[in-house]
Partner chain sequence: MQQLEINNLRVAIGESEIIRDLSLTVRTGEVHAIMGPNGSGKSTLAKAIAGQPDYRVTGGGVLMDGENLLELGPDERARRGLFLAFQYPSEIPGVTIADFLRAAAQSRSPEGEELEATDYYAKLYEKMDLLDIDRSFTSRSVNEGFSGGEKKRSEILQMAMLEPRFAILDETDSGLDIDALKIVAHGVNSLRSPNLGVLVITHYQRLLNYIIPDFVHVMVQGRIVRSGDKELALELEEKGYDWIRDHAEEPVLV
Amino acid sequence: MSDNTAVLEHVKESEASEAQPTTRTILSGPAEDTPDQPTWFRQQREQGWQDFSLLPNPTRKDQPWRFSNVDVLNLASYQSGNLPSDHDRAQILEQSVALDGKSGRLIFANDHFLERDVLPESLRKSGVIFQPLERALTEHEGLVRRYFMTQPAALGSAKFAALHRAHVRAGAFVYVPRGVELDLPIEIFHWLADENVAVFPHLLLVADETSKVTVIEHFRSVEKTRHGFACGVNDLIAGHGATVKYVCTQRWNENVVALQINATTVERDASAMSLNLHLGGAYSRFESLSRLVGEGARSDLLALSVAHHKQEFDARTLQDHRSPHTTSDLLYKNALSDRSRTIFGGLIRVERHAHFTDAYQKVRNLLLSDDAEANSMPGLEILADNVKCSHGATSGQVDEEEMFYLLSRGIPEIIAKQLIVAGFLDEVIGRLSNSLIGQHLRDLIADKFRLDATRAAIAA
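In the form predicted together with the partner chain, give the structure of the chain above, and only that chain.
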């Protein structure tokens, strides 16, 4: 099958091949090669495995892992997944729906490709590529090789980036040629289906000069309690004057341990915006490296976490200004209930020649319980002159006056709290300036609250 065949728009392709059941643990070696993989890819897979084996396990004494619950990173029980059962597959396909409008869609489960909606013919004709990574490796080998995992995992997870390199097989390659604009987002779904499965979702997004594209990834679990491990990498490249928006909704179930390693490269006059919504996972770590490499580049780093029970969200960021006249703006908001924890470690680094830089970093924590814990470690490292930088992290509780105001209108306390929290988070969603995606994010947040409301009702 190839994109060049005459496929009608909205045609669905399915490559759910008969996979032989395997139960290899991820610590027994790199993923097995498949016949059509190029040699360089097999080599870097071996290299990844070697690096993973040599690099030490992180400890809390390492600055990039300070405050982190590194004990959860015992990976011995996780194994590569099989194609999910017919029943689960049917459920996954039915539920892989998020936005009303999209340019295309890819669906993976347990790192197996299930189905896709190909791009409209007009976009394919203008050279836009949106393919499963495995296929892009053969059909667009040169392009993939040029950009594949070229950025260092500089924020603590070099070992896990190496593990990803050793195991990666599922994911998407998106390439938007010069001057092409996609009006509707591209959607990618990754599902975890069975007990103790590990997945390694990959996204490589290359937006060439002055192109425009929005990609949204959805991480989800089929079932509520099965354990799992997700170790994803996404590389976003915004070429000269390009506009890239990236959104991720992380809704693994609460027995999943998740690591997500992002590198964003923003070239001259380009603009990149990412928004990560963290809802799921027992422990979920997110590393985001934003490199502003060309003059006039702009990067917006946005994230939201809604933490409850004993969830832990661990975010590490670097806003790396490597050219003059660059701008970065980070806004992270966390709402914490119960005994949940969040960690933010973020650095703004302005390199020697990156004069006239504007860099901002703002973290806001809303503590909804006395037992919740928010740790913030903002940092600045400025080597250039004439820069405007600010950073700040604050934690607060629900304002009592606000609460009384809502109560005085008859709104019960639990709903009032939800409204206040949703309002607190809304500033971040507003920055995305995309009502279609914004509404979806609001719905997901409301869903998580609904679960908590049900729990409260049962307890009462």
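Take the protein just shown as the form predicted together with the partner chain and give its structure as the form predicted alone.
No partner chains or extra molecules come along with it, only the chain itself.
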């Protein structure tokens, strides 16, 4: 461990031995409540299941699901997961390392809590809270209840947000009090460890006035071939003058279907930045709603996707300006090879009286194959005067001169493409202004290209 002040918390052996195998599917209804869950949370779960049961399945005729492969959303085979075996648990703990420095760490597998590096004593004395959601429900019920899933899923996945509400149990609660700054990021790992397991990861992050915090979430699979389903929700709240940075590295294996629903609220003079790296999954949908509710609020929405084979990455966004003098900037970049597909549907909405808004939206697609497909649908809805808004989407192939230059110097074609893609994507990573996390993202992208190079060499 790099943080010598951290205290390691393990799952009790008695808890591991008492865990009973289950074959309960997620369409059988939510799991039984535990006695210490608050009444309001149990009611939330019941309401979530009712809403999920009543809401229709999405179709491609629905505008929020246009171009999407909705056929993959058959959930009949997915079930709640068991506590991982001792072998898988040891492997998970060994591989749950990403950054050299961190303020704290949580590790979950199959929606079971495995381990925690607690915060340094100085942060705990300052009032910073970093706990598994199950524990925070009892120890910090008022704070959790105030912010838990208060924003509707407005971008198409209301049915799956309801399913999440019905099944959620594994997640993290982060609270940073007024004026407190975390110099090092908080890390959270979520793992899929068994065949046909469904997980419902949740993050509730509340940054009070003038505080600063960075959180990075990692989504991974233990095995490369096991099927699975992930349905996650993030609630990010940046209070007056706060600075929040959120980074997601999605590396499920390519037999996983994943949905991630994000709601960010940015209050007066606060800033929130999210950066999502999508590498894994057979089908991965990410919805991001950013609400700028106070004057001077700023939101940066960044995303990178590296798609190959028949992967599909589906992104839907809403930059919702509700107050004057607010700023948002969206930059999404996708690199596609083979028969992969990307979809982007994004809207900038400027509400009435949200004058002097600055809002930008740019999507760029780099096509590395003639069979790759990129669909982009940017849009504007402006209900106020004196605003500056722009949006655009472009798709293009690798520059032939750049490719010729690299090949003529003896660089293999797959390495040349990797270099070009790395340069194409680096603009987004550079926005993060954190060299450690930035290098970690670059390494993950390079790993995916190395895997492709290895497969190509074996095939040859």
